[in-house]
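What follows is one chain in structure tokens, specifically the form predicted alone.
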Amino acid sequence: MSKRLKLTDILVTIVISTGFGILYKIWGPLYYAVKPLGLHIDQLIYGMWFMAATAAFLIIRKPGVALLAEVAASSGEFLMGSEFGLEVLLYGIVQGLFAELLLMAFRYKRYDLLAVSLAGISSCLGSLILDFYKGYIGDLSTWNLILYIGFRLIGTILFTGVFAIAIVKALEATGVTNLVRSSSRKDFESLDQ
């Protein structure tokens, strides 16, 4: 299998991404609702915004994927009126470029839960550090601080890693993932690790 992005790959990642968009843009308003429970509960559901990367991953399984997966759902969230603004985008930007490198550092060659958490938790490491540029957690207090990041990487591993393995092995179940790439069992072996 050629690890060369087609337009086939690509079509199928942003129409993968869109659906994450949509998704995206739903999670804002679920953020916002749970954020006045305090303690950071809202960090626990954060890590939705990682999971196109990761599940879009474990489908195309090639180089570029987890980035344009990214940068094509947040553009999908802006498009429909985020209100995140224009920073969704950037932010799209780092956290698929962060989950690229991650993906990249493995060589492509491992897709089961501890290279997409992984993934997932280099994303979780982009956003934290624009997060700290854009001054939202840089006076909180270190206890404070932790919990914040705890609950965001507990939520990253949850989303990036354990819900987009159980969605990609249903799909892999229903066998639409066959028409985007043909699969080795081996591969399909992989996700049960």
The other form holds:
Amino acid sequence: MSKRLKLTDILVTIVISTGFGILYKIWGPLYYAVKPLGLHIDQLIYGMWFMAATAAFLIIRKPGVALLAEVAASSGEFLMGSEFGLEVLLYGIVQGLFAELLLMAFRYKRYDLLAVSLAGISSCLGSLILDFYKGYIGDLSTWNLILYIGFRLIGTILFTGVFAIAIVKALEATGVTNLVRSSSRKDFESLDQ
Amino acid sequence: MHTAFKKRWLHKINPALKLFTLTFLFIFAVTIHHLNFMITFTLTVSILFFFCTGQPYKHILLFLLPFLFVFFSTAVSMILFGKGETTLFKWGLVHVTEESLYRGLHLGCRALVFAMMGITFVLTTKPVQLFYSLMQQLKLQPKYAYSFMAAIRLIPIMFEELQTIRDAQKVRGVQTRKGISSLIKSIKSLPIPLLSQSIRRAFRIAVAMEAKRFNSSKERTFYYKIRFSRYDLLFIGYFVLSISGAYIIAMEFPLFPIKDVRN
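Having seen the form predicted alone, please provide the structure of the form predicted in complex with its partner chain.
The complete assembly is shown below, putting the previous chain first.
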């Protein structure tokens, strides 16, 4: 019942996130391929990069998992030779931290669509702050900036909320999540009877 | 990413120090708003990328291709849609100004620098040595470091499994039909088995590690001892000298008549 991360939790989180890291690595060229179309269509698929945090949290459900997952996924992407280079590490840390803070605000007790979508939006906010300094997005034309942020938000909710929950629901059906979720007190009490 | 390469001095630098230095340079690069300095700074990093990774030039040029693509696509959206006063070209929503052109070039250089720093690090550092170094120099807890190393080992196995699942689906005659519902089905049919298999494997590894009394105590011994050497000084010295040189050249011989790209 311990809320601290055990070796199993850490290993499982990092392995899941490395899987996401592979996905992120494939996502990079895709992102840059749709980018030159202009009008920020690329931002609709940006939410994928926040997904490791919420998906891992939905599976392990402990404090620290969201942050660790984003750091692991981004360093996996980095070590596979990302086109973004060192940038992914910094973005990963900030996005994970922002998702973690929001889940902490819910005291790690909500695992529903609203909570994970908000965690994703929080990550999105973190990435926008970095973009503001690094990508000068404040210097885009106003209509263009609104499009940029709007598309990124839509993509975020889709990936970190809807898709993450769908994937974890499907995983729960396979029974594999029972391995990593510590059995609840209710389960033990039912044994006593 | 280990192809045939020669070991150069960059391979002998302490991995934690290398990561720390490059992270510092990353933050430093974000504070550069001067286009001319950004260009000369890009040169200092590209010298390491081109001549010091020990990779054959064929590979270097292959790595460069996606980077140029990143440079182009990062620059273009700022050039076409950025704010600015001095109009160079206008067509519908597209509004190219002198300011947005320079800002776009600046952002492109920035993306290029980050990409080259990243790939230079990856090409000259073995992941295992990096995590050993993080444990020894930065006191990263062994349970995190070993989990990372185990996960990296699992990457090729994951790819193999992906192929197996695909083959299995082909053998069972799973056919892809058109339509949104079958698209969602096919999207679900790959990551779910892959993820569940990975979770099972990670769980088994963790159980095995705990059974063998793996612990995170501080007084542990290490198979690899990662130390510092004179190459570390050379590495830091290179950046101190080349960046100062880059700054002087940028100030004395400016390519573009612009100081701060934010204005």
